[in-house]
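Only one chain is included here, represented as structure tokens and corresponding to the form predicted on its own.
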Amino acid sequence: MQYTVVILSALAAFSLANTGPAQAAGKHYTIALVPGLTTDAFYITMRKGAQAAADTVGDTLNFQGAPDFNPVTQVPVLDAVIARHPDAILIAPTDKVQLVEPLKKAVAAGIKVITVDTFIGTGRYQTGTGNADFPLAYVASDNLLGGQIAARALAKAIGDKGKVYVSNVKPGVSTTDQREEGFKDEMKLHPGITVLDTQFNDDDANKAAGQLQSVMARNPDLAGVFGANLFSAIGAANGVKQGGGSGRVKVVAFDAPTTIVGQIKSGLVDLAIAQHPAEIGYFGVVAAHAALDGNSIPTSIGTGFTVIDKSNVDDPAVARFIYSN
């Protein structure tokens, strides 16, 4: 099944796009894709999308960050990449406050500024208010929807009732917490479910392992968790087969890396729900490319994503989604 959001007021600013080859007379630019972490298959996956909208347009693209996903390690990237004057910065901020100021400097620099996958502040911007609706436009999926959707999903794997919880990265990450609040709000509609404490695990797979089989241990009936994004699904994953806990406790996984493949067909992971990080590149820099053309761009450019269970997960059309090195 795959969900996806279309903003057709983008279409004139993105059919560019689809011009073929870059045109000579056309104006190139150089951007920087800056991504939460470098080692992740989503935002390699994203780099491959962001490159391919480049070639087309004519664009330079440059890839830069830090091996973890923390505002301490992304910040000083940004600076560096903000003291090689791109035109544009698309990046997936590692924290909605503390990226702020260090993206102000790039405005200020005269750089236009989009976040992919992740956002500052509320996520709303070009509204006139605030401390941070200064970038031109949000590209992502919805991750409200997709955390409701995971709850559905394991909802109606666990027969409506038992005990739950989110196996999370860290407070104040746009995405994740998003996922977390439409979770729990779709939970709310599900009486016989208990939602436990949420487990923060630094984006640590093995953390996030030895966390669910504590959780475990304390509540032998949990029935079922969900990863709210790669690190966190990959942990729980595992430990819920560490702790003995395979067919029993189910597993909703957010992101979609190759292994998720094997993990579903095992039974390990029961359903996986994909999002388009080569969309959400590819249009992070058409977007771009319109902009510094001076062309008006939608301030929320909607990408989807696709849920993954057993019974598509070797059809193409959807194992395309999944995420590759």
Second form
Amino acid sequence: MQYTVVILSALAAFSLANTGPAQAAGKHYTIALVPGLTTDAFYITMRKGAQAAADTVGDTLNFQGAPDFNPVTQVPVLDAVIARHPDAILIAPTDKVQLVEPLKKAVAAGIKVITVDTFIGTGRYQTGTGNADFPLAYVASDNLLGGQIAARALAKAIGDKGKVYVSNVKPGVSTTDQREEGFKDEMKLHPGITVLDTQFNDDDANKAAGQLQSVMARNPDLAGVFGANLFSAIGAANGVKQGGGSGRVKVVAFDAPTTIVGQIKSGLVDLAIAQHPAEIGYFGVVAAHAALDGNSIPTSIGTGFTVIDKSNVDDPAVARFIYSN
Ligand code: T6T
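What about the form predicted in complex with ligand T6T, after the form predicted on its own?
First the chain shown before, then all remaining chains and molecules of the complex.
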């Protein structure tokens, strides 16, 4: 509810400043979008939303990222983007700490910085505290809440008892850390459920599939798994299938690429929590444009979720949240 108010006020401010002739006469900016990685359906969908907003206001959007989700490959891309000097950078930092110093260089060059999807530091910006509050805004899902939703869904799917674990990317990623935290917090309310150690897969679905089979070998009574992002979820689901656990081991997925949707239809995955990446991209551009026009903008813009399962997967109102390829 709180987030809805923020979004609406952002929209209101934007449309007030950009209606009719004022829009035509408005300034046009160059905005760079640096995703977590370029080949992930989540960021591909985010790019489409960002492009839609850029087209509306006449801005130029440049999408430039690394081939994997890793600060070691993302930082050189960011350096190259800074060298081209866009007016603003929208970035999904791949590490809460390791992107702080590289992003300071953008601010020093006079480039406005907004983080999308992931954050640096604590994610609370413009507070005057800490060394990572300098981005102007954070546009993202509520990942703690997403983790809680996942835990409630998995608890229900396994009849509130049994062993589960989180298949996750790696520590230090703000989004997936928060999903795991929300998941574990919620599971404290389900005393019949044992949460086993998290397995980290480095965003590699094959590794996640192998880990699922190892966990199942050690725990033949494994009841469920939460795949905390797209690759974790695809990998966990494949692991369940390869290990002969289909139907017995329940899978709750974060993210909604077409592969996961197919696995919902086949019954391998119970449900997916779809983020709204196109909205994240759209409002990222809206916020950057408004800031470049000299407006104050909300420091936090939250986007929602759509829970997809077998009962609603063919509903067009739900299917529109399936990610693009
Ligand atoms: O889950 C998304 C994103 O929110 C997260 O920060 C990283 O992984 C994804 O891109 C999915 O692969």
